[in-house]
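Starting off, we have a lone chain in the form predicted alone, written out as structure tokens.
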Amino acid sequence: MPKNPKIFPITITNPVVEDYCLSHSFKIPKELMEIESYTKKNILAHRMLSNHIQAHFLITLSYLMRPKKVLEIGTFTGYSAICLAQGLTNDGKIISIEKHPEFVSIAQNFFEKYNYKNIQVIHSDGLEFVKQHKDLYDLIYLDADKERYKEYLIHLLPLLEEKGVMIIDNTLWKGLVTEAAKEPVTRKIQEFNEFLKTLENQIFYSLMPIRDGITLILKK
């Protein structure tokens, strides 16, 4: 990418390389293909959906961790929750929080259709939920309103088990974080990324160029 591009691409990685990676990796569950197709056809904001490269990352991490308790903030149409459910223990469970009732309904329909009884969707504002919540989780996935990422993290860290993992999506924000912010969301994500540097005594973290940027946090 040029140092000062005028226009940022939707994808920040090479799509040809991504296609090659997908053709040399395991096949994702068929239900994810259906959710992707439905979302693209019916949801105006379909770009919020995780792509297949991100699906591979989430599924692989879930299998590596074998989590028992997962918290997701931002269900959307259910794609990422199904990814994270792949490696759950037999008695594991995902709590997924979604503030838009139409997305709660869509995701719930997919979970029921494909018998994901280990995923529970709760209709709530994500931040209000975590402020009042006390349970601990092995794995937390944050993909909600970007302007409040810093506040989310402050309230989510106490809910993460020791050696637990948190995944935070969209932390490169189409590559716009590399430039002087021209709008509030970019500025807030930049502030969040800088804020992580102040927590190095509590967490190990890595920002990776997967799709729109994923920050992986390990609680020390």
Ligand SMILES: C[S@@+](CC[C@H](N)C(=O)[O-])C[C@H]1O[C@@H](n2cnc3c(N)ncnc32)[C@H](O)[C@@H]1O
Given for the second form:
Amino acid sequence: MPKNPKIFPITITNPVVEDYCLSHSFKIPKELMEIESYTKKNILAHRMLSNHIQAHFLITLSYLMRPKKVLEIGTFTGYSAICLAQGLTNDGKIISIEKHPEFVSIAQNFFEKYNYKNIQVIHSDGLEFVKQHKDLYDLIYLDADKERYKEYLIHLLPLLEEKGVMIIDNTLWKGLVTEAAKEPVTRKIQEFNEFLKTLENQIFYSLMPIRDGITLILKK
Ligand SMILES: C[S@@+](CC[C@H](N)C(=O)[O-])C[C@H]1O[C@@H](n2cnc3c(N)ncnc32)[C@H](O)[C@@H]1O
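Please supply the coordinates for the form predicted together with the ligand, as a counterpart to the form predicted alone shown previously.
Once more the chain from above appears, this time first in line as the rest of the complex follows.
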């Protein structure tokens, strides 16, 4: 158990309501159930995994957008990349960046096992990759390195196509962003959330209370 439940509350959403939503929505694909089960059994930091509500959100958005070029920062065991791959165009491609070699190889094995040839994992620091990158994307999912979200956004916005969409996870940070920050990550996420206000001429943005907070950005 965490020492300070205030810093690590289990959830800011209502699990009963979430369960009801899930029991009235499409079934999570089998490969995602298997990755979830593997991750929970074998990876100590399994809490980093997206949950079913997020999976629904990512899969639905992918089907709505039918993206051709997707960039993900923070592959972990490959769960969210497979969610985002559901609505990809036939010639679409996902590039997913992961810093830790152990996760790179676990995700690669899953992509091979489930025949997701359209997902490529790159072993790199996300920010270093983004700073040197020039390609444009329809959809970008930022789910790593929370302290540097603002820096990522500065470098990622130019990589987003006009009318492209960016998803940023954990922007409510267990609800702690609503209080005076007691530790650096909360402060950094608060700064990021405030920073978005300065970009109103470039983006539409919405912070939604989905799991740990998801910000959705549409480039004008
Ligand atoms: C919250 S997990 C991602 C979860 C995944 N998107 C999912 O939903 O299943 C964050 C991942 O980002 C990776 N990571 C952390 N810092 C990073 C960095 N600077 N560059 C790239 N990846 C990083 C971590 O190793 C971890 O696998």
